[in-house]
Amino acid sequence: MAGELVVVAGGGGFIGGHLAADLMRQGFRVRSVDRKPMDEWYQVHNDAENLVADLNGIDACRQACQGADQVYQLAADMGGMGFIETHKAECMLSVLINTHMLMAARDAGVQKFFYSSSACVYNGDKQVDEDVVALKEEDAYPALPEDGYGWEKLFSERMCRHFREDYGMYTRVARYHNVYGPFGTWEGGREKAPAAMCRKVIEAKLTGDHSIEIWGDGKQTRSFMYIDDCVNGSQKIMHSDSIEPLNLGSNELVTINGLVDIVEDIAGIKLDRKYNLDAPKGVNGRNSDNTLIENEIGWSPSIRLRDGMEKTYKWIYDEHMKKYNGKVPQREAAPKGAHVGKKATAAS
């Protein structure tokens, strides 16, 4: 209900910033919490209570949950495939955040607790072909998730289940499938494929070097969900009767080559593609089966990939111009096993 205090853990991150904005538009009081210094937050909302705190620690989690009615637990050490394949220990340490947030929310009497899981929990044996069968919620077991990040997410899902069963907590879980859009990471090693492709195409145009490096052979298949659909679906799941984890993603399947086609079309350019077969590329195929979420809560994605990518491209182009004034910094390709990006921070 409007007027309730809602905590957005990871509120300085991409999804958290958008979620906080939407909650405030509805009249909720919002407490955004993130470990990063506030000048590194993706969005800072002056009407929110903005708290810089390291949610790995139980005391910070208690501070975050004090007086809260609802908690959206989005905080995690994560990034695109180039990050999670090379920072497995750091990704798994997010289990401290999720465990301590559950404990703090329980002790504070929080009415509703939402946890953002990931499609990386799904059994890898079901994702070996590009012509993938869309993943149903039941496909998380028998367990063979993405090493590191996926295991941590699956474990934290079980924590939510057992806190619900043992302590009577109200917990809801969404499995996010590749969220993208404006106000997200677009360089530095943590960016995901849609943002990376936009940046690479922009830089190819600016430099006149009409070539693009693609990680893998480009035949990998994915679905990508625009941020507005993610924010809407997360809140629908939070307030639903569905106690089991639900897929939250687009079912519009595209190859990585197809994603490049879309960005080239938006930019009005054609590029020579160079495939880095040694770079991190993730599973060969992954798509979201939305049958259960459509039946349970009536949610389905509303924004086509082409339309969402056009908005994302424009935002990244503007950000690039503001930061580099039309110049292109020297960038290095990331071979398999190389550490990419800055020190991890707790933000979604």
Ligand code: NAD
Second form
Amino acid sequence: MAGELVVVAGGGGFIGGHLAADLMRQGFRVRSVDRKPMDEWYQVHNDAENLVADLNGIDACRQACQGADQVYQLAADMGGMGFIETHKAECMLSVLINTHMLMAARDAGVQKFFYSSSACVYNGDKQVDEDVVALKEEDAYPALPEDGYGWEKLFSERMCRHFREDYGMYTRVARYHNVYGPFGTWEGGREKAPAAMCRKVIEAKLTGDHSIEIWGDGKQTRSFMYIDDCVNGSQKIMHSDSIEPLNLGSNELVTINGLVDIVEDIAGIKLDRKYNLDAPKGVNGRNSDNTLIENEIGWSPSIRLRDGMEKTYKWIYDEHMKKYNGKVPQREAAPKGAHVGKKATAAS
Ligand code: NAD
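Next block, the form predicted together with the ligand, ref. the form predicted alone:
What follows is the whole complex; the chain from before opens it.
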């Protein structure tokens, strides 16, 4: 209801910044909380209450949840494959944020709690072929999630379940499949494929070196959800009767090569592709089966990849110009991938 106080944990991040903006447009009072200094937030909304706090600690979580009616828990240490395959402990430490936010929200009498889980919870054995069968919610078990990041997400999903069952808390969980759009990470090592491809194509244009490095063989398949669909779907899940985790993603499947085709087309350029088979590439194929969310809450994605990528490319181009004024900085080489050439296993 308009006027209610809604906490967006991770509000300085990509999805949190967009969600906070949308909630304020609807008349909610918003408290955005993030660990980063405010000049690093992707969006700072002056009409929101903006709080810099490290939500690993219970005291900060209590401060964040005080007087709140709803909580969207989006704060996490995360990034694209280049980050999560090389920072597993850091990813797992987000369990502190989720544990403490659940405890603080319970104790503060928060009415509704939303948790942003991930498609990385799905069993690796179901994602071995590029020729994918889209992932259904039941495919998370038996558990064999992405090492590190995925295990933490699956564990925290279950904490939401048990806080609901044992303490009567209202919890809802979305399993986001790759989200992209403006006001997100596009350089620095945590960026995901859509933003990374935009940046690489922009830099190829600027330098005149018309080549592009692709992680893996480019045949990996994925789906990518535009941020507006994510913001809308998250709120639908929050206010739905669906107590089990729901996929929130696009089902427009594309290969990484196909994604590069799209960005090349937007930029009006053709590049020579160099495949780095040692770099992190994630699972071979992943798509979202949206049957359950369509049936339960009537949500489906509305923005085509080509259209969303056009907006994203333009935003990254403008950011690049603002920051580097047409020059291209030295970029670090790709890290080595953890699961190259083999499927993710519990021990790998
Ligand atoms: P993001 O990195 O842009 O935002 C996360 C924010 O959390 C960051 O601003 C970060 O500073 C903040 N944060 C990290 N640790 C914190 C702490 N201890 N205290 C306070 N703030 C802290 O990421 P995003 O893309 O906006 O993702 C939001 C959520 O959605 C995350 O939980 C992520 O795991 C999940 N998710 C995202 C995607 C995607 O494609 N973007 C896919 C699946 C799941």
